[in-house]
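A single chain comes next, written as structure tokens; it is the form predicted on its own.
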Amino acid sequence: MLKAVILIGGPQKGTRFRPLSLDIPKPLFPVAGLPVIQHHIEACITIDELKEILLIGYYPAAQIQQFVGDMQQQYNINIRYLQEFTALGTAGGLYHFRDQIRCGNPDAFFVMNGDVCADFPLQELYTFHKQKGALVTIMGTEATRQQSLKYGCMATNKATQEVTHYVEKPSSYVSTLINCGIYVFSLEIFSTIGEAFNIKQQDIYRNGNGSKETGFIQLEQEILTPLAGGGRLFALQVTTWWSQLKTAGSAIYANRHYLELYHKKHSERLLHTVNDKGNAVCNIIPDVYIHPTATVHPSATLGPNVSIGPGVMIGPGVRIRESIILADAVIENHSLVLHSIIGQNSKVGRWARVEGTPSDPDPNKPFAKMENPPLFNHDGRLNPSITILGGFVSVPSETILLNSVVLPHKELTRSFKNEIIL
């Protein structure tokens, strides 16, 4: 029997994802028509031995419970949300809920960060973990030399794939093999985390430093780094797609790849030019996902890489490309939406243009990942990125919104370029 743990963080996290995370908890933000962590759940249910999925985070239970109930019903698997009393770090949450994870004595358990998007090769990872008799197996992928400094870097023995050295966000180059935030753990890991916990408690007791949080344990620095070179930590390098979901721009990138994966696993989710009844839907440039409750005029042109949420209304002659339109938004006649995210219940008026700048990885660099730049550059100017409308925003007819971020509940009166509209 196996289990899976998805670490979803809490409201203080995901600040770079604002204003989208103001309305929807970041783990529930829809990418390719599904909440981000539903993609994790779908990967988990492909493994027959996996009997339970635990979500660990410090969001208020009220924000997560409805989603958990829906998932249990849809996939017929036991899913529970375990709410931390405070932020406990990537290993602290595992240790705090160790009895819940160990219950039923699973052979091993997966741990997945809620903010990663990937073609999750969980079966391959577990098979590798068993073959190596590992305590911890990390899914790794290659990054560019420069970008590797922003991730956990691993040096491995090429013959055995044992991790001999692990550094989280090193100050100088270590390796281009980076940690994807997807693991398999054997149950003995809890004694290793327990040792780290006890050392921390003794240190606080000795030094009288009461302000330090004893339960806060970081998996990467406090567990993986000391384990490296001990013969129990291994890395499986994969070449499949993987990305982090840190900024709104990375959601557009993830949307494209998840839509592409639907060809392989869920082709019924992709919209084709003609529906089941043989009627023309609209002009489609693949890949496009449209929720069944959305209304799209047949003269609209959507794609490539567009996701339309529930209750959305799209008028005649609308053109949408590389964008996510959230629930109950209205895109009126002949407007244009490019490289943008339109928030729920927002409205784009007739003949308006909403456009952002794609922030994709550099196509000329092999293994390049998303850059996820900060909102502002060194001069205090807004970095060009996708355009984001928060929820309940109104864009007037015949206006242009370019490379801008609009906070929720705003009614614009004119065109904007490179601005944050507060």
The other form holds:
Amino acid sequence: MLKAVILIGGPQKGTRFRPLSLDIPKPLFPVAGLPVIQHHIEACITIDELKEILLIGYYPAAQIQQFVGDMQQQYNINIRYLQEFTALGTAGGLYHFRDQIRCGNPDAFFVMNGDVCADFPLQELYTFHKQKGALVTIMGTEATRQQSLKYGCMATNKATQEVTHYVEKPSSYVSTLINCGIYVFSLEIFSTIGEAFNIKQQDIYRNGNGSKETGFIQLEQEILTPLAGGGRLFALQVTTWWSQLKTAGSAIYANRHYLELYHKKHSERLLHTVNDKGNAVCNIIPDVYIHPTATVHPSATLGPNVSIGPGVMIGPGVRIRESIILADAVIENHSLVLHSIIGQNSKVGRWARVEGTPSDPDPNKPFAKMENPPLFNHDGRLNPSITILGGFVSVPSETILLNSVVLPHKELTRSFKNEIIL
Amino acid sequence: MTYTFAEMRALILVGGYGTRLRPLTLSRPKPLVEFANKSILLHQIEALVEANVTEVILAVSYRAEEMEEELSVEAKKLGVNIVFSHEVVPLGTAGPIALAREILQKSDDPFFVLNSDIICEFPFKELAEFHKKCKREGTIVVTKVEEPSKYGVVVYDENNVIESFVEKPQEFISNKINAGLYILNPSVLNRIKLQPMSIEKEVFPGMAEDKQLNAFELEGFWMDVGQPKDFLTGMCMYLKSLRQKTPDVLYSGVGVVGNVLVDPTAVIGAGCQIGPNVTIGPGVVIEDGVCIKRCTILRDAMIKSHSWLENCIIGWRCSIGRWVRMEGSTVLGEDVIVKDELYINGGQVLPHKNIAASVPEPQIIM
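Could I see the form predicted together with its partner chain next, after the form predicted on its own?
Below is the entire complex, every chain and molecule, led by the chain shown above.
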């Protein structure tokens, strides 16, 4: 029997995902039509032996419970939300809920960071884990030399794939093999974390507590780094797509890849120009996901890489490309939406242009990842990024909104370029 | 009692390259660029013919052949004789008058002189009558402007006798400026030499000193349409004047807002919103769902579906893709192709360019 833990964090995390995370917890933000972590759940249910999924985080239960209920019903699997009283760190959270995880004595459990977007090769990871007799298996991927410094870097023995050295966000180059935030753990890991926990407790009694919670344990620095070179830490390097949902710009990138993955497993979710009854939906440039409850005028042209949420209304002659339109938004006649996210219940008037700048990984560099640049550059100017409308925003007819971010509940009255509109 | 002249003449200062109206003037001499579907020059010649002018001298310094060819047809229709006076070196605003001395001296009647960039209601008859009545050597048309400090102003007395000209006055002394339209007696030729010379700076001040100049106050609108922004402003004024004088020539179809002039050979699709202040030239095709405001679309251009245009001049035979947004005094030269979904703000695009990326800030595209 296997289990999976999905680490979803809490409202204090994911601030770079604002203003989208102001309306909806980041783990539930829809990418390719599904909440981010539903993609994790879909990966989990492909493993027959996997019997339970635990979500660990510190969002108020009320924000997550509805989703958990929906998932249980949809996939007929045990899913529970375990709420931390405060942020405990990855290892701290796992340790805090060790009884829940150990319960039923699983052979191993997966740990998945909630903001990872990938084609999760869970079966491959578990097979590798068993074969190596590993305590921990880390999913690894190749990064560029320069970008590797922003991740956990792993030196490995090429023959055995054992991790011989692990440094989280090194200041100088260590390795281009990075930690993807997807793991397989054997149950014995709790004794390793337990030792770390006990040492930490003694430290606190000796030296006083600082500001952190006593149970706060970071997985990378406090567990993985000491385990490296001990013969029980392994890394499986994968070459499939992997990304993270950090800034809003990365949602557009993830949207595109998840839509592409639907070709393999869920082609029924992708829209074609003609529906199954032979009626024209609208002009589709694949890939496009449209929620069944959305209304799209047949003269609209959507795609590539567009996701349309429930209850959305798309008017005649509308053009949308590389964008996510959230629930109940309205896009009126002849408008154009490019590289943007339109928040729930927002409205874009006629002949309006909502346009952002894509922040995709450099296509000319092999293994390049999303840059996730800061909001402002060195000159204090806004870095061009995708355009984001928070929920309940209205964009007047015939205006342009270029490289801008609009916070929720804002009624714009003119055009904006390169601005954050509070 | 009204005064009439048997055979009047006019000299139009066509002059040089029209660089201010580039990129349009790279394809066509400025006086032939269509303003409200008719070349600027033709607006002037028609008004002159209306005032009994039988011979028009065009003072040109380049590209005369193209103009001769195009204008001869129109001239025949109007029954007016057009003479080209070629400057070998640019002669300014007065020199060309001396160059045409022989023609202008054929009769003792006064002649008109016009800057070629001017659009107004051209009251040449009234001007001639006023001039005859005043019995001075010359009459300058003056027009009221809001910000006289940007121009040279004309100061005249209660009898409309001009006293002086003041360049860019700091303190308010007058809000009347030289409108670039004159009527002069042949005797003025004695004040002009055949050399580069400015009529405003070297001829008129002397005439004012001699109390030989009158000011004629222009009624209605006036605009120097020599550059894109003013070209569009002038078009708005002209269309408004059409609305008052001959509203039937304005277009009234479904989806039209305000004053719009559409050539009968143009085609406009369904669900469009055209206007206010739009001129659409012959052979233009506007596809479905297009919104156009304050623009001039020149002959045979094509605007594809769902595009939005404001404050633009679209050159001849241009093709604008679908979902394009264009604004900010964008001027497209002849035969420019703009790809689908682009945003062009204040672009000045030279002829025959293929635009494949957005131009979000004003820029010249070579």
